[in-house]
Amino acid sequence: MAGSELDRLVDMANDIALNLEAYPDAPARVSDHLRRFWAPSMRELITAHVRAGGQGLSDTALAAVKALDER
């Protein structure tokens, strides 16, 4: 079960992220976005992904998850 929804966030992670990257501060909006949007554990689960490597996400989202994550 953790593993597809972890594939799910990680995916909607990245589209996030795909949408928010031409603004220069496209780290901070993602995490702000995760932050608001989406529920603690959602944000527990992807947030430890990162801290084991965070394979799957693109430069951005992993830069947003590690901002969220030192919050």
The other form holds:
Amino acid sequence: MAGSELDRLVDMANDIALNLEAYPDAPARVSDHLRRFWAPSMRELITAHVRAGGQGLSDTALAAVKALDER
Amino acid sequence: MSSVIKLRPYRPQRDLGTPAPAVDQGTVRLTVDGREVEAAGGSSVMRATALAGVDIPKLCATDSLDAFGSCRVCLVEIEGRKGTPASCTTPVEAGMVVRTRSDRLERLRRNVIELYLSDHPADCAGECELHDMAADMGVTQSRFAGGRDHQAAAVDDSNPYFRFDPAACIVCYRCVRACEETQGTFALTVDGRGFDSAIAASQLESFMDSECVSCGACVDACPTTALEEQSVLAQGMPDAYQVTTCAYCGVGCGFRAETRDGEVLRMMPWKDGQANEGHACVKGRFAWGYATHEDRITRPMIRESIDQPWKEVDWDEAIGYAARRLREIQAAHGPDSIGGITSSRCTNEETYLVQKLVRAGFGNNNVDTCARVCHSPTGYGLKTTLGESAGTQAFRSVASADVIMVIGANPTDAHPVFASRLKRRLREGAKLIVVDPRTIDLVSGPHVKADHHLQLKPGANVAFANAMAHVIATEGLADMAFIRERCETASFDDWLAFIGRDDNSPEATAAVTGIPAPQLRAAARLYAGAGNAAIYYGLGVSEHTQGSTMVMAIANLAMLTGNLGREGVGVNPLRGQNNVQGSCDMGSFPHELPGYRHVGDPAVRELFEAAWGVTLQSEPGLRIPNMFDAAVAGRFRALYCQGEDVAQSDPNTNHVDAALRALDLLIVQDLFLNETARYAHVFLPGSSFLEKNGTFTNAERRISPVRKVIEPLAGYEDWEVTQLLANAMGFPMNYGHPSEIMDEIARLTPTFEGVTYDKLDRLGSIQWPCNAAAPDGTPTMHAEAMVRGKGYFAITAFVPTDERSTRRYPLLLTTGRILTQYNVGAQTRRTRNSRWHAEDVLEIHPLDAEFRGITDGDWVGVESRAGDTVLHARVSERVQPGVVYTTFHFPLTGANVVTTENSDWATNCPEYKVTAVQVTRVTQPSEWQRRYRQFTDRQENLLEAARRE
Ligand code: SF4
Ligand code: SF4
Ligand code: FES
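Now show the form predicted together with the partner chain, given that the preceding structure was the form predicted alone.
Everything in the complex follows now, all chains and molecules, and the chain you saw is the first one.
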């Protein structure tokens, strides 16, 4: 089933990371993608999740969300 | 109130007898009946004289078909030539002296006409060129007795839209040739010889049982009433017409809506329509009856909860209620708690207004469109690589292609009129590569055969495209000059290092793609070695977890081989719905203002803020699937949904159902109480394409006018309803006509800068970009340089989908559509098209069927991790073992109960094309179908309650 909204966002962030992994600057590209395409409410949910440990996120996705939070 | 209807008095479309010459051969001067005229070199004497205002009688000639020269009524005299040559088959020559009238010619023509009349009804109910010509020449009866060979033959009225009456047939072969040349189906033959000869469908079958796809080309070509539309037989000839654009698929055919006493009588393909050039398919040509179907809801309705009966109210009350509730919800839950969905079936102007209402009136960017679920990856992928979110060519470009690669598209069913052009080019000798898990009709059809059918496994697209690129790059087949001049060197170098890796080779990927390496190598060489190679693709590319990646991989292939920027090449998305391109152009995506400009760009925002007099949000809004998630989570509470049926078309029905139920307010604007409307609190009646003015933009970026033919059944065109809602919410809109909306779009959108309704009237249609540099539009994109400057090679690493066959769900389900039905079927199901396709079935390979004890026609259960449904099985070798296939035209099919929430990584376009399922024989409908029936029955009753009041 669809799972919770957060589960879904985690999956989405991981997918984005996986598809951009081939680039040396993958985390920056992922943050940029989240900034350009995700609504603020979605970014807030995922940054809060990362602050709480970011369970389920891949390394690249985690780095990307952290970078998003730091800006 | 609504804009006025402007119909023109009926006259048949001009017929010049033979087509324009295919290639430009300059002009020649000749003399016709003592007058010097100029004509295009290579044209027939018949065409040249017709253009000079002298119509020569004709029967077997018509300008949509090559000259045939069989009837001999078009005879002329040419100085210095013996006899009386047929003007349709005689090409013009410089200095030629032609006489079209003389006693001798008159006598010969009368003879022919009398011969034809001897085996023809005395009266024809409709347009009959033979009778008209006889009247012109004063022939009232035939001197030839007997020869009534066809008068007793049985009428074939098996087709629901037209009949064939052999008695009126003059065996001119126009229908046979139309079926071959125009449509490319070869369904008709001539049976017998001489006076006995007669037209027959396929193997002497009825039209309905034959190969006929009911495109109507033969009906249009027939000079008599032998092939005649039922509506004309029943009601007589039209008395007026208006030119408009089909509201079905992304081909966007031009039509003449022909009316009688103010009612639509027939839709005739418009010969000057640049997308279709006089051709059409069974949907646009015949399936327009839904517009006045009794199921249309023509009065606004409201209710507090979806368990209550509907209450019919007047427009003021409905709009007032909707506006008040939207504002209340925003006051209680914040400005971002509401949003809107625009429709790819509505006009550009309507779509533009809905996004404007959301951004400026609602004050947020929560607007999305149904393109989310079909071609959003096209937008992302082409913008990233080439710089513009659109296909690169005009349809007619296919006529110059030497190799055509069709990936994940089924044009003969989904884009039939384009398919006819494509098939014509194949008959001329172009090579064809089909990349599809299923054996689509193009793989092997009449006079068409794919040189390669790469039957890949669902979900392996990117691995396939990378392997193609690997072969081209490593075998030295790349067009390095093009790449050096037109593409970014740095991105190319990085990409080259990536694509050259062994894991991208055909040998390494064969296990994943299922395509034997030698076959893939051969296909890659064919594509790369062509003079002009063109790619056409459909939803089989975009509707995957790597949809965007695949679009970029396709763009990479085109750049790698220099196949961009001229006729005959390019990257061509075949758009599903009539206005998918337009709805995306108009700023329907939550992150983009019209013209694909990001909401985060302050300069762009300022432009719109100044024009609209509001401050705009600088952050992207929610996409449709995010809206649903946020609705279930309670943060998103109200939705204005224009002309889309998310409850049927979107994946994972159970989740959509939960989201729609969670809304405090759902406003649906539609023709029918569709699946989504069953969850609605406000129903605003929509208007069909026949009831409004506006424009649609087709898959080749062609903006075509939609012109009003009848008054809106509910009193308002859709754009007016949006305007009422905006005004009621306190955001003023005061357009008097859609042309004013287009003027605003043009002012604010550089690619539309030069578009006006006047220019559309003048040119017929315009392909954007249309601006100072290209005042008449742009048929071919990226001609001198890429829109983004230099082409960008994106790295397209293959990431397999999570959706894989398992022990529990061992088969892969993929979905598609068929010719006679359209999308969720709301329109076509309400026409006689259902005679061809009354239900969706599950195609399953004989091996998989046998293993499960399934025989053709059995009820089978289809279960995925998302849900299950029940369909009839069709055992078929069109699908490969391990793959099953269905269409999604009927709600009860529940195809989307089974599809999952997996989606494209970049755009969230759902992965409709791959779902792991199990299929079993069953004896009864699924639990979902039972619940669906209950819910639908209940909602029908609640509607009945409103209607009774
Ligand atoms: S309707 Fe179209 S497909 Fe059918 S016989 Fe006529 S031309 Fe051929
Ligand atoms: S459905 Fe498509 S191909 Fe058929 S008539 Fe309409 S626009 Fe043309
Ligand atoms: S019209 Fe020329 S031969 Fe028939």
